[in-house]
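Single chain ahead, by itself, as structure tokens, in the form predicted on its own.
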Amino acid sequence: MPPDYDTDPERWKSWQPQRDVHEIVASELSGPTLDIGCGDGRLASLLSHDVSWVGLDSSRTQLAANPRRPVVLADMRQLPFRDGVFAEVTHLWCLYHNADPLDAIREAWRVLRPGGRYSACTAARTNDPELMWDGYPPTPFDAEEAEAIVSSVFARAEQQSWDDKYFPLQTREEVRAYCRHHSIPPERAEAAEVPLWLTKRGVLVRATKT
């Protein structure tokens, strides 16, 4: 996925799922938490508002559209924090971004309190097979290594796998969206029949630093 969010802002508008690991990790999380990649804010709009939440993005536009107060603009790779402040760090959909994820791995380590817990999510390249029959191109941070990349940072880590239809795109016009927001090529969206279900694929990597 390229980071054009400020450059290209109505490609990552163009469509949201119905559901998401948003909705899993806010149910988990009782703050101070840390949301690396917080975007627009969708995980903020889950937590209950007793739970103490800081946001953090590289992307200006983004966190102008994010209502959740406060967010910090920095590099997930530098972050402005001292050492162990927070019970809970969180990457979602964002470490792929990294030519070298573990440089953000480890400052996630390091602002995190000794058994503070971590957690962070990306796709499989298989997912989407109905549209990308050929698979998506390689990332930094793929399903396929994510257990892998974050236990060498931290010790204790495990992953939760998805592999399954969940929800249906019904028209041509939200497979056209859907195309666009993944950076499809658009005829795929045309030849493909509707409603169109979609195996999604994809872990979710949860640990705790020891």
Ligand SMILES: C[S@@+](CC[C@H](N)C(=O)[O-])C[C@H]1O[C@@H](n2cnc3c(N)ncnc32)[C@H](O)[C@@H]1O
Second form
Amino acid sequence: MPPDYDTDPERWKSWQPQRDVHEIVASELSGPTLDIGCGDGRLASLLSHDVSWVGLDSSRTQLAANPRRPVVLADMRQLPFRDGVFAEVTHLWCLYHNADPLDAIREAWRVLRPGGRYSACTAARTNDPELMWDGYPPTPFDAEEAEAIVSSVFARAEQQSWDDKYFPLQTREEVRAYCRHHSIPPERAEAAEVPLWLTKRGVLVRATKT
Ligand SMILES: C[S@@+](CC[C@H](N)C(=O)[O-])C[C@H]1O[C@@H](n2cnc3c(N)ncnc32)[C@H](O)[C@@H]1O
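Hand over the structure of the form predicted in complex with this ligand; the form predicted on its own is what we had up.
Let us now look at the entire complex, which starts with that chain.
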């Protein structure tokens, strides 16, 4: 999935869930935190200002939309930080943009201090079956392999899965916006029942640097 946050920023802005994994992760962070692929600041918006936070992203558009500071324009595969400086590192909804997510996960491990905590999340290929009845195309970091990929860098990793209907898309316009946001063919929005309760499937993988 090549990033399109600078070339087509309207896709990302077209829809936002009412709640997401950010709420869970934010409640667990005590900082200093490196929020990799921080985007327009959803995780940061949920963090207390007592938690020391640095956002990093490769998109100028996303960083400009992110109200919290400091932020760093950089590539997650080559982090501009010394070894062992962060207590927490997050990779929320971003590792699937890398052809090989291991490069980025190794960098996250490097900048974590011993005992530091790591979180990454992603969706399953079987997510949203009501719209994607043949499944989503595979990415380099899908829920089906995420824990195994993280475990190849971190000695201890475990996953928390979700597989349920959490919210409805209330109107046809919202289904269209959801399809645009998720790069789902637009005709699927016209064929869907409204309101549409989607089955959300994915994982949050947590790990600790020993
Ligand atoms: C789906 S958005 C998620 C944003 C945010 N983490 C969230 O959950 O709302 C993915 C983000 O990863 C960023 N990204 C993609 N490839 C990157 C890379 N190689 N280095 C740094 N950031 C990257 C994109 O610019 C985008 O902001």
